[in-house]
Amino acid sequence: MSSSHPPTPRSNPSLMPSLSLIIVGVVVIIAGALGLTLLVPQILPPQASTQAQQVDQLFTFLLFFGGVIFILVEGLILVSVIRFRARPGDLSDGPPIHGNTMLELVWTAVPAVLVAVLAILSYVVWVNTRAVVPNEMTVGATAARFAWTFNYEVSQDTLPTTLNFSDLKPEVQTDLTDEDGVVHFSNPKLYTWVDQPIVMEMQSQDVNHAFWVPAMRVKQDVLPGRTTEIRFTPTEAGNYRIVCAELCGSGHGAMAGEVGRDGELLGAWLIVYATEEEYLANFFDDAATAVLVPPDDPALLGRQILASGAYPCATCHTLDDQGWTGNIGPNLNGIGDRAAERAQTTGDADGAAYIEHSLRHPGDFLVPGFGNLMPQFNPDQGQPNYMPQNDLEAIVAYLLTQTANPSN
């Protein structure tokens, strides 16, 4: 008779290892996570704001905590795997293991601790970079399909050195005296100088979009009926991309700024100069000046106001003479001689009705192989999209000087 043997059980290794292979393990995980630390300039953009310094020093910290608890969990199934592995023609079961209560407790103790300092940490850094900061410069956003304006401010106190304000037209002085003793005035591009603390307050005309600077580090909703708020400071002078980081139609994607071929800075960006004196002497004061003195030819003032973004026109629609190359909406160029054509099927009694009409009621005449995405521009103030009919009038009458080209 052959006789059975009962397997031999598993031998059972330490499971304590030494304390020099403790030491070397916890070095490794630190040099780990801190070698992980140090891939955060080549992750993230460069810092531009102190707003980004606070995020990015908070980044830093959980991908230094993450990198620890990685390296460890997967340190640990490594060496499980290697050590306690079964070797060839073990066929026993393994040693009978119960739970260890201490182990449990540290387990779940140490990342409950872990999440309550990150918590901490990110509320603290939520707070500081919304702080109010003394001596901030306001600046209006308005987001609409789809472009971003901004809105600046000029009062008698921050008139151009050029301007005199006796000078001024009597209807501007009227505004620069008046309860508000404001003009205000819009760039498709958002302008400012370093050290400067900005508030962005910020609107939608339309439907839900999202104000980002990657390289100051905010992002803020910005949402129809309501107003939203961020702030920053930059401390590094450049020309920096502003995106559209929620998706509002098939427009999007010509909210963010893109470089054109020959160079040329196209859609929204942030533009900071070195000096407040370089902001000024290349952006404020022109701009100021522009519309602190209008020019009396309805046209060339309707040009101005087109090239000034203070409307979503440029993203939407080709025009040579303003630079727009979009291609959401007809083509601009040649309106002045269609306008007349397409009166006479509308029922309008001219161009200049006909542009009139479409700017006020874009959803009544659709261009064929267009969709009704224009905005409607209201007369009413308290209304979104609103366009005063000085504005219109002047629009109009710039674009009825569009006749260059009559195809399209």
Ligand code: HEC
Contents of the next structure:
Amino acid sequence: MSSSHPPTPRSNPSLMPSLSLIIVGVVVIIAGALGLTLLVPQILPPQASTQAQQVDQLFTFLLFFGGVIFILVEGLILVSVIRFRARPGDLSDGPPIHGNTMLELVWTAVPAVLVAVLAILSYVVWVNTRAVVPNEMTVGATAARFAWTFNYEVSQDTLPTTLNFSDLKPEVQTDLTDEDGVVHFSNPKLYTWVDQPIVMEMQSQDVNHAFWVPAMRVKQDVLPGRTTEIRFTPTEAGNYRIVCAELCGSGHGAMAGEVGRDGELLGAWLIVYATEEEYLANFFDDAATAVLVPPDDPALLGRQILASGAYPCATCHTLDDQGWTGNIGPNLNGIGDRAAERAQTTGDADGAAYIEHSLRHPGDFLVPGFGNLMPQFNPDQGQPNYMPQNDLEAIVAYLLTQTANPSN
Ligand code: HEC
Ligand SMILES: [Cu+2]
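What would the structure be for the form predicted in complex with the ligand, rather than the form predicted on its own?
Whole complex next, starting from this chain.
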């Protein structure tokens, strides 16, 4: 401001608002912040676990406090702009204010207390949502580019009621009575029932992934070479989408559950049944029976293994018989016809050898038009993408039946 103009004295409006104005302000601020919290159920996914209830409470609380501060600060700016605006012809500076110890103490102490309270509340929710609870059911999760596989176990105590231990094949009996005493089976979906606490034990075959079920409000990184855990207890029956929350490559998006054209659930979903009986009848008993009483025909066994989602082929390949619709790799319809032709190019003895070669060393021969993206399925336990020789042989036998005209 140039000093050649003598400052015109301004009639400063009083800095101190009247009591009634303060009361109106407080009511507006609190009502506004409460109004914001009413939006919470609209903007969040369904609230379907005990963890979700606690997370949402915390979120609502944070939104309320954030709302109070937001409306207070924005409101004061608005009031100042209007009430203390320069009047026409008034070119003076505002009143010089310097140093106000009381004000400075207040605006330091209030946020400090707020932040401390919020940190404590968040910590309590963090501890509660991760607490170990009785009767947890352990489910394994394997993340691979680009699919989730959920791993279940069946023991002598949890045999489906339709099976007798004595009717099982000797090798299955041994598996059920050896050190572990369990037989493992897998499924591309995660199943449980209402009020059954779940603890996920998660491993990655390759890169970092993250397990996320928005409706449960749980998210946890899944890292190669390490087992990570996450716990939740569903409270509402329903189907909930599972998502990979860590960009893991070109098929990352396909790791999330999707709804197919006819409303069918494709890929990774959490299915919560209302009761344990429904869980047993609709999922566990059949899935456990399939692995305890495996088909003798290797092609049927291979079909069952691939359908279990034990290997992440579905996201990359299309195969009508399995309902796969991926397109990162070649379409496998008719692979039974093609394999023998390909074997001539690659020097494999026959179609079976070609498919085996494709799985054990996919990089040796690339189908024209495709990149080197297929994971190598290894024969030794402990290696990533472990595929035992038995599984491999069954899968090869099955893929050979996938001819252009399978009835032949
Ligand atoms: C990350 C994506 C990906 C996954 C997972 C994957 N593949 Fe592949 N697959 C490819 C790509 C890309 C090719 C073509 C390049 C090549 O030949 O290696 C291929 C090629 C093949 C071939 C040769 C096809 C032909 O036309 O000659 C077979 C057979 C095959 N895959 C089977 C499988 C099976 C079975 C699984 C699961 C156990 C699987 N793939 C998992 C991407 C994948
Ligand atoms: Cu992923």
